[in-house]
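The chain below stands alone and is given as structure tokens, in the form predicted on its own.
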Amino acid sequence: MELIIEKLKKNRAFLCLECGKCTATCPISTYNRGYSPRRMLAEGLFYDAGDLMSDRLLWSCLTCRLCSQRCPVDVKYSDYMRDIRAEACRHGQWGNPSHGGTLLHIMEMTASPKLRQNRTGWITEDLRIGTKGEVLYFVGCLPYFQDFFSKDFDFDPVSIAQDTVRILNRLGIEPVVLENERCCGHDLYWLGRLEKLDDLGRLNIKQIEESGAKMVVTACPECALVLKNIYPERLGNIGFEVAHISEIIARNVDRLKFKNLDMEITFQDPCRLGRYLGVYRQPREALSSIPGLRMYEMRHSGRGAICCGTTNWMNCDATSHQIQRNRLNEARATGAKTLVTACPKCQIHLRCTTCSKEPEKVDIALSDLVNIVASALAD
């Protein structure tokens, strides 16, 4: 009971007003009645978590924190939810992960120090790298989205990676990639696997030391919040700088030549990268900035954009479905032909569901953010 209490206090869980906001503003909520954010604090708060803990809804909230926005005392719900998990994985709980778990197993294999990974295969002769440098680009989990997701879903998640390598050659950089990285414990962290967490961070910690890296620049906003929040957090200060690669291309689109697209787009925030880094102006600059390209904005945009509907590759289901059909639907009413998404899993979630059987689907394309920036490099 100490600990639960404990946890509460830490999250502001004992300001809650009862308002219901929380409930109002959750994504799971709005399609399955049964999931409430209040009612999840509640349990914490009167009845010691036990239920909860065993509770397969404990897994559904997609740590978005739209709630906590939203919430006029700022309860901390997502890092409560974390911190039940936790608890709950201590007593042998866990939710309904999705592809058979096979993908947060390999999370936890990356955890073994002894561990030799092929992480390279995807760099082509054009791309240039180094194994010394200031910079470091830190991949993430791409190439295993390749062989996960490539066929089905007619998505080249690699080509994510080289685009990202092709923009920062542009602008002079060669950056070291290393060859044996680990994945950044993002989903184990938001799990409540800790420890797992904590010993994929000191394993890239070094290997980025070990670089003589200053700056770390990630496609991924998940990786990104890893990097340079939760490392820090976790297991102290870490001596390099890290930049979502939106934030890179901001920066300098003085320096970037573009030719001309036509293309209307509209443009997905991320979770991680608007309400947890705060970097929303950025990917609406390195896109505004390529010549015939025009942006429309979703209803809910910012700090008000809708979650992809999925989150730590668990309890994807047929709500999951539903938000995902209700995003795309809204990207479609802009009139925008192409949703630009700036996080790998962002654009897998939203094409699971237009590449789905289902007889109504929605006419927009996806792509990304860095694809759509390099494919307007002017030669």
Given for the second form:
Amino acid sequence: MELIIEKLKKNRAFLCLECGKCTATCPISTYNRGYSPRRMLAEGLFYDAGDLMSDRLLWSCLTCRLCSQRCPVDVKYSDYMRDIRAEACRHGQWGNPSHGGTLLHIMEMTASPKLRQNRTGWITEDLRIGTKGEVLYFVGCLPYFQDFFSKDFDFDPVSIAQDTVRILNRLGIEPVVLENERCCGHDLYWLGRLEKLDDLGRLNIKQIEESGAKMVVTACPECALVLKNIYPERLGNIGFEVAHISEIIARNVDRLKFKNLDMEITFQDPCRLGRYLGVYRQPREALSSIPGLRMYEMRHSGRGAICCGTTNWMNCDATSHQIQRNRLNEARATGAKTLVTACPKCQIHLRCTTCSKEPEKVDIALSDLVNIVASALAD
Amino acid sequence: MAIKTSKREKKVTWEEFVPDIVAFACNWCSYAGADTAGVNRIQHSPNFRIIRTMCSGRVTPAYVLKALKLGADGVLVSGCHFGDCHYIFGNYEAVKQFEKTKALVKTLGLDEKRVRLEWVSAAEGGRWADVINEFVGQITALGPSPLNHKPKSGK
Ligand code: SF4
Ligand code: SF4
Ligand code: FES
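Would you mind generating the form predicted together with its partner chain now that we have the form predicted on its own?
Full assembly next; the chain just shown is listed first.
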């Protein structure tokens, strides 16, 4: 019990006014009436913490931070969830991982120091990669997504990696790519497996520092969040800067020459890029600098953007699909033909719903920001 | 059914590598095939743990990867021959799942020979023993998996 009280204090939960704004705004609560962040807090405050830890719904929270955005007293709800989950893990509790936990197994496997991965198959002849240099491109799980999702969802996750390198090459950068890069550990962190995150972090930081890179670029907001904020929080200072590719593009739009791209798009703010890292402006700047591209905003965008419905490969269910369908319909209602995201996982989750059968099918194309920008690069 | 293990048995010392293998066998054919091998007293390598699944189609990459994560040196997935699956198309699904598994195992940097898909019917006790012996031989030749954290001696 003491442990829980300490966690409640740490995450400002005692300040809760019980106003219920969190439950009113939470995308999970919207479709699953059994779930309520306010009740989860109250459970920790007034009732048995054991009940809270064995509650299946503990694993449903998307840690999307929409509730904290609305909370008048800034209760750190997603951090509270992470801490309770860490405690629950210690008591042998676990949620329902989606895809049978395949991706979580892979993450844990890459924490094994002896493993020599074979993950650079996506690097084609035309891409220029450096062995030493100032800039490092942190690829993330894309090679694994390629193996696991490309057939079912008819899209190439590694094209995101290829196009990122293409854009960097165009800016005169030949990024270093680690041959044996480990998972960043993002999902394990939010699921409360903090020791695993530390193991992965140490392995990654060592490799990055050995490469001599001063700047790490990623095309995945989760990797960016972990490298930029979570590693320093857990493991102390790191000797390099971290940027999401949209920041690099926005910073250098004048140096990129674009051709006309006749498209109508809308943008899905990934939770980690938006509410966690505060990057709202840059992806929009990057996209709107492409001539011919018309961009429309969804009703919920920017700070109020709604999550893609699943995080951490955990507890994907009918609620997740309802959130996704709703999000896709919202995108469709703007008049856009393509929904652009800046996070490979958002795309996978939303694609899963666009692949569903009638009558739920929503007719909208999906793409990643780097794919759009790379396809607009003038020859 | 002659066994090929006799030569190995003589050589085995405590220090020697003895592979740990997980075999997923479907209830209706392969598991029964392993039973047939037992009933017919066909000897084969004992270095594997068998896990019964209802159908090979249910063995998604998650099962195989979890076994590898926990230190298995090799994983065998076995089901009914095409056309014999109790659920009609389960083993076609197994092929699809196994392709993904193999791709993931390769990207992880493990030898793809560490995973194998086989079809063994309920009558093929001899074939089950052959498959097991051959697979154990193959894994022994590959050596321990980089994820096998078990201390070398004392096995
Ligand atoms: S929004 Fe904040 S103050 Fe209101 S109930 Fe939720 S956690 Fe408590
Ligand atoms: S972080 Fe997101 S999913 Fe979790 S309770 Fe808050 S709004 Fe709901
Ligand atoms: S029941 Fe044997 S493979 Fe389906």
